[in-house]
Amino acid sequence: MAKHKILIIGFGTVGQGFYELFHEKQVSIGLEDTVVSEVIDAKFGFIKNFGPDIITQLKGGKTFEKADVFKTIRNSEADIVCEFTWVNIKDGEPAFSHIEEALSAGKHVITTNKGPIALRYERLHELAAESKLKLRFKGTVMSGTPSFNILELLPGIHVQKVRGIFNGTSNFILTEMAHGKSFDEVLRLAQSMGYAEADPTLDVDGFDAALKAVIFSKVIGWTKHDLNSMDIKGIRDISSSDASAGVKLLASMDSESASVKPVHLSPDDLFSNINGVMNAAEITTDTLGKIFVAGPGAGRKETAQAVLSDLVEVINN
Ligand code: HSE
């Protein structure tokens, strides 16, 4: 018998990708007896009982019977709950919904949807918190490489300013513009690459960016910021000149403002030499004084690594 058992909603990039990699890891992070019982998704259907194939399945064009999202939540047998379906920068649906139905039902929740985070982080907070449940987001912002989540490595700390790189797509595409490549072509292959959102706008406008502003400074408890305070900037209007004399797509947050816009920087700026899918996050404390961390910000295997980190937190803590 399990004694885990994941419902994943959203089977495309992000969900494929955690079956993937969690398959692979299982034996050496000690997972083996966590399983991944049902899967459920827009196009594919209601999938349970399945073999190691059933990407190779899915890809040869099988498709299963749909079902209900939410009786699926109610009734499934698993305690944990990854929700992995498209962002909605309007109201966080149908991904919020999922959440809330989730943790009403007494599972915990694992997301990357940057939606519901961003935008109504308090109530699903709230909710997880008085039923003693885990809501884990860390791959809504920079995929799988630490950002907010160093945070809980380093108790009592006091954070005053975040600056950051959050975009992938955004800083590919201005990292191959400064290469002499044109915009629409670098998207395409942002796009091929599995960097970009499902609708590309969110990222190169910037609010993808302001998404992940929002969710960074939620967890530091900056709570004022929403995309509708925010001084939004995205990537449109850059030239492959400013591209290639130093401009990046640069996030700044505290506790009074926040905003994302384009930045030319200094050489001596660690960010300028933040290129291609990299993000970066520069976090001033109390203590510490600067912090730098710098990887990956988007991608299948990438994206996976955060749930497969926030997976092993639930379990394990
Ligand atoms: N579209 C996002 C990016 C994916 O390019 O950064 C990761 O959140």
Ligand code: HSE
The other form holds:
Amino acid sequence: MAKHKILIIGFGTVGQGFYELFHEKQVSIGLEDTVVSEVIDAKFGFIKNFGPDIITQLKGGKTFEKADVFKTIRNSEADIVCEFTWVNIKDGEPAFSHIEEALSAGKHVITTNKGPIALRYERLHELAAESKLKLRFKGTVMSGTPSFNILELLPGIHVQKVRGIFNGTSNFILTEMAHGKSFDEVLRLAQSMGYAEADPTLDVDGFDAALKAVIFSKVIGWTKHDLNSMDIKGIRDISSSDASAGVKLLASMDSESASVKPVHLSPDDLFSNINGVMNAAEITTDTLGKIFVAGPGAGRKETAQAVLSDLVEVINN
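Shown: the form predicted in complex with the named molecule; wanted: the form predicted alone:
Shown next is a single chain and nothing more.
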């Protein structure tokens, strides 16, 4: 009998990516006694007692009966809920209510959804603490590449400042524009490659990076930062000459202020060499000086790695 059971809410790119990576790595990371027992998805319905070929079945058009998400959470035997629904930057719904319901039902939660963590972090953190449950969300910032979670390895450290390239789409656009291409031309390219959505607002207007900056800040304890108080400016007005001169969309936060805006970087700045869809973070600390991490900030398997990291932490700690 499985020791840990997982309920997945949302079985799109992230949910399926995690399902695949979990089964690929399950034995090597010692989680033989953990299973994905249930899946609920707006398109596919409620899935239970399924086999390893479930994704193939879904791609072939198979669907299941619909079910109420909140009843499913309450009645589930799962002790861990993975929330992978769409991002809503206005109020974080429906993901916020899904997470709140799961914590209220005594279940640990892992999410990759930036909305509820950036907008309602205090409420969810408080609820998890009161219930002595874990709320993990590594996948909300820089995907599987270490970001704020690196601080868990550094007890007693004091963070003084953070800078980051947190949006791969805008960074890809600026990288291509540095070769002389226009914004519109590169945006179309990014959309054709799957880097940018049909509506690219969140990426190119800086809101996606701002959400991640808020989340990073809240983990550190800089709780005053939110989307309304931040200085947010995107890249729509950046020219090819600006991009070739070293402009990057940079998030910058300390205890007093936070911003996301295009910044002209000198050639010796490490961020000037972060190109394409790569992400990076520079954390200035009191004991180690500057810590710099860089890696993929999005992608099916990359985000799944973040969830896998959170899952191991939830189970083993």
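All figures in this text were calculated on a predicted structure; none of them were measured in a lab. Rigid core here is just the name for the largest C-alpha set that superposes within 1.5 Å across the two forms. Residue numbers count along the first chain shown, from 1.
S.K.: Taking the rigid core as reference, does the Cα of Glu185 move 2 Å or more between the two forms?
M.R.: Where the cores coincide, Glu185 still shows a C-alpha shift between the two forms that is 2 Å or more.
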